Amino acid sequence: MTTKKELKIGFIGLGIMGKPMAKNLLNAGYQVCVYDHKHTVIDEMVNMGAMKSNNAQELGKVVDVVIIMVQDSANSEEAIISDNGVLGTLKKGTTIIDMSSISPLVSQKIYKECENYGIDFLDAPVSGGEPMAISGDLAIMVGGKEEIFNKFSSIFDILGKSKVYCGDSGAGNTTKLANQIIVAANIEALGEALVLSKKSGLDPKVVINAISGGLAGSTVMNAKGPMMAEGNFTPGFRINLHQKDLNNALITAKELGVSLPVTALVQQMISSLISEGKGEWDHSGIATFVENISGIKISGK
């Protein structure tokens, strides 16, 4: 049986989401080698004891296992199966798991790209966040084949609370797509209640204690609630990546023959904040847009 000594782990993609999990990797005993293209988070992974690589390819060249954690579906192709990826550069048996959030039809394409190499590819997207992500107790949803989800399994334990084998390949970002769908969808609903209920001259805050018991609470809630009763954007989950993830689910359900109104109109709704320049915010700023045609702050005197 591999060790954490013996087992390589290459990390591509130090963002927000990818430092912390590479971090707690590092922390757990792994070997782990680093790439991204921003030099300075190399650096700060070096000082941590990670190893650098100057590029994919370098990467592929001396790891067990691939870990990808990037921004959307192109740049999960340019690190895989493009002409600078990570994939022609690895040994046949060796493991690549895309942790980012990206089209189920485009993790499947990946996968196909994977075998004619000899290479085993999960796709397991996370749900929870920049604060989860740092503690350790991320959702993974997890496609690809079932032995190669066990073999890794605990990889996955370091980086999440739980993990689910969702079945074959792309089942993990279509499970992603479902979360990203309800998540949106209660943001959404929790502004307009929020909004209804300072308009009525009540605390939100008060509200949100008080319904939080009973069959409206959620982690949604409590989560994004007290932001934005604060006003508080600064974020966890960007506004703009929520989008992308809408995006898919649509062009997902479009090539299905399903239909997803609601879906729909909060990413009208999402588009229209990113026109505002809120991309860079929190996705509970979905809550502003409630706001702006109601003509009252959550968090306002």
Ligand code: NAD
Second form
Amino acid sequence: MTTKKELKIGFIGLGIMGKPMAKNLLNAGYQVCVYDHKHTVIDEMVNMGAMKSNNAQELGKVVDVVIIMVQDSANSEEAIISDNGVLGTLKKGTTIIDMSSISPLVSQKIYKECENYGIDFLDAPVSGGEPMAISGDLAIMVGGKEEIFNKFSSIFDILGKSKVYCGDSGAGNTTKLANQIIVAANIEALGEALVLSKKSGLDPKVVINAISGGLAGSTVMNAKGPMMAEGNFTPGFRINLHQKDLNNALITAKELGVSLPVTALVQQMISSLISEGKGEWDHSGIATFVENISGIKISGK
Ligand code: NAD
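Please move on to the form predicted in complex with ligand NAD, as the form predicted alone is already shown.
Every component of the complex follows; first up is the chain already shown.
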């Protein structure tokens, strides 16, 4: 195993999640070489001590492992296996760790392409959002070869407070879909509960305080309840990204022949919010769908 500091990490995708994650790796003493289509964020990272790349292929030539943190399946394919992708530039035995939340089927396709080049590939999506990315407390779920998961466990320890090997290629992203189904339904139910409370004259903050220690309490309630109570939908995790995840869940469900009725319902609510122009809002804004059909605002006077 290459020792810490000697290992040169490439990091592609420096958005809400990727930037703080790359920063944590720098702070832990790793050499980090960065690339994002948005060049201003590359300059920000260079000021923090990162090495600059002008494109993914330049990055691929100088690193020992590549971490990807882009929006969706199409972005991952572009960053890794397209003509401009990193794959063809890597030395044999290098590993790509894709921490984006993408379709498990696309993860498996990328895994196979990587195998043809003698490159190892892990799908390692995360849960926790920007605050946990900043504090290095993400929950990381990993698919691929177990020995490769073990080889990079010290990197996962810097980025997350938990890392779980879930199974073969695609298993990390299937686990992430399970996470996203639960979070979406949970946010929607929280919205319904707070609309009911508000309409009956209660203070939503008092309701959250009263029930968060009981069975209904959850990380979702702690993080998203106060945002709903204040009508603050600054992202965070954007509605557009949750739509992508629920679409992937429904496609995967169809492939497997299982039915996910509540997921499909929340996915349709999210479609309506996106049509209203709310796609860039935080996903706690799912509550505004419930507000609109009842004509009451959780944060209203
Ligand atoms: P983001 O849109 O803020 O950042 C993505 C970055 O990737 C952008 O800066 C974009 O320019 C860059 N990018 C896209 N394609 C690229 C390519 N081919 N080459 C170089 N750069 C490229 O997204 P985010 O919120 O950081 O989310 C990243 C991933 O993490 C998504 O899959 C998301 O579902 C997942 N995720 C996000 C959160 C959250 O709270 N934001 C939480 C858990 C998981």
